[in-house]
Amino acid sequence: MAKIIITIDGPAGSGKSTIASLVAQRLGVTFLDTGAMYRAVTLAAMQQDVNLADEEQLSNVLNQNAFEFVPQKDTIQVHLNDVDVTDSIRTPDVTANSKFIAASPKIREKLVKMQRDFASTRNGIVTEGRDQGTVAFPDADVKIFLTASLEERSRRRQNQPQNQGGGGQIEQIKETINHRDACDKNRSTGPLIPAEDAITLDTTNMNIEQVVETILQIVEEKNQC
């Protein structure tokens, strides 16, 4: 297969890592998770105590630390200043602080040019995050919405590892997920929008594999034109 870029976008519960991560798998080519350099981002931040509000300081965390991002079978491996942070970044502290980072304009203009940095230097890319077919990879091959009912999403995260951020009442992940949703689609860079040509994939009624296959035909039919 030719050098191609997938992106996957989509709400916070709607699978899109888990989705990326094995279409990529099947198709031979590197998952990027974007979701974990913000969230690397946002560990750095907190280890550091800056004000996580102060656009300047959390551009300075970036410019001053070294972050890696190391292609796994599955996953990404995600190093800060030398040291594994892969699972560090995954708690829910970090969770709920890394919507700071993803609202800050210039961290995601300084991430998007790491991101496309990251997609040169290999043979193709499933990437995943909330902007990725609108901002990050305008001219993908390949671009999908994936989108799920808010109790289909909550069940979801509820259901994921504690150090996942899952676990707790469905009640309050529900409302978290809300209120996540309104800020993604409300923020002034990189809106959490559809791009004008992706296709929109409701993952409510499917399981894990039938979104898989049905993506892996989308991109057959596309290398087919």
Given for the second form:
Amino acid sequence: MAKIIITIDGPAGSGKSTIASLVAQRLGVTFLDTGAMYRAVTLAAMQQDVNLADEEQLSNVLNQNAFEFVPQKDTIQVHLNDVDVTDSIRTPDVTANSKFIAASPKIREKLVKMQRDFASTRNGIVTEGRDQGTVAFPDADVKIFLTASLEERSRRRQNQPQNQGGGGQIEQIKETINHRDACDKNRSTGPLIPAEDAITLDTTNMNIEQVVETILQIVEEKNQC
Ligand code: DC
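Could you switch over to the form predicted in complex with ligand DC, since the one displayed so far is the form predicted on its own?
And the full complex, kicking off with our chain again.
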């Protein structure tokens, strides 16, 4: 197979990471979790106590710290200045503050470049995020937009292991996800919208295996064209 690029975008809790990593494993290509990149910059900014609303300061955070993203089978290991922060980027504080980093056009531009550079060194990638099909990889071979009802996404988030942001009260989780949806959809750069040529999958009533199989079938059909 030629170097394949599959993008999986969608709102928080839609199952992007789980699905993208499984699809990547089945195809023998690399899984890229771009949310981990925004989270790593958020953590660095918090550690340096910078003003999260200040574009210039945020840009410096990216330039003055060493970020390393090491893809694993079903996750991405993140190093910040040689310290493993894979778990620390999943705390509720980092999740809440990531909206400032995600809204910064300068940060987005640099992270999109890092994502493209990353893809160019791999045999193929399944990359997940919010803007992968629209901005980062507009020429991707297959673009998927994953959705699920707010109730279902909240339940899934609650059931995740605690070190991945799981647990908590369902009403509180719903409120948090609702707020994150609004921030993701309404920012001016790289907002959460399906690419025109994306295939939307509503996974509310689908299990993980069904979603993975559906995507693999779409990839297969694409390869026959
Ligand atoms: O998917 P996640 O919860 O790990 O994303 C963390 C943050 O990064 C969240 O605020 C959305 C943002 N994000 C983004 O703006 N663009 C991406 N491609 C990936 C994530």
